[in-house]
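Okay, so here's just one chain, in structure tokens, the form predicted alone.
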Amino acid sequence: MAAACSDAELVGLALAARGNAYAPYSRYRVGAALLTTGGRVFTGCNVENGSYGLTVCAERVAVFAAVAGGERGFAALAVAADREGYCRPCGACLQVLSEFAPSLRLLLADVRGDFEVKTVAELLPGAFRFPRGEGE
């Protein structure tokens, strides 16, 4: 289990990925901050796009990261956003979760560092699943 880094400081990387946000049409700059059972760290931001359907919000930004750097498990993801009031991911990247960690911890930060912690499955307890062959 990954020790290395606390809840504060996985709320202070989400805070600082949200700087390199590209939000030019929202203005929502998003950061999150993936860690994994290894104890490695992937961060994320979100990146729009003029035709808004591309858009790739800050925590699959992460997610995508880490699978790409070979890693599947993951302990915890830290959102955070330059509003008041927690971030709280959107259906479609609470989706992208749950297919890795159905009870992966969720640190809903707001503008402050200040968090409330959730669950995938709390958020999104109907979870699309692909049904598997036998012996999968």
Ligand code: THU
Given for the second form:
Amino acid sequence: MAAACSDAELVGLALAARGNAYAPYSRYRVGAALLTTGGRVFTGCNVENGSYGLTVCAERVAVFAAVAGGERGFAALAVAADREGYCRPCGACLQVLSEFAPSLRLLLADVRGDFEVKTVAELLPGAFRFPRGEGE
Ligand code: THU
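Okay, that's the form predicted alone, but what's the structure of the form predicted together with the named molecule?
Now the complete complex, all chains and molecules, led by this one.
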């Protein structure tokens, strides 16, 4: 199905999703917008926690919301932070994205909405895949 929104629009949604970020510790607000192959968009923001290690990145919030919403086919993910430079997903998020879409297009945006395009496989070559046995 044709994409329901352009790359620039998806980046705009990621920038807007930063507004819901809960980031009192790092003060680094991140937004993500995930476009499904069917044209739906799921957004996410980082949600920090006082125990630090329980913090969840914006990208994983978006992909988990999408999967919980019944979607597993993804066309593009936009990520935007509130500082200079393109925001790249961390290794944990790349691993989660790789589970569903190793060739997913990533639109990595800066605070002005300029972005670079990478794929999950480019940023995480050789991602882990659970070995499935014969007949599974
Ligand atoms: N963070 C994200 O949400 N996505 C990224 O791609 C990198 C980091 C968040 C986690 C934490 O709340 C803050 O940014 C600082 O690491």
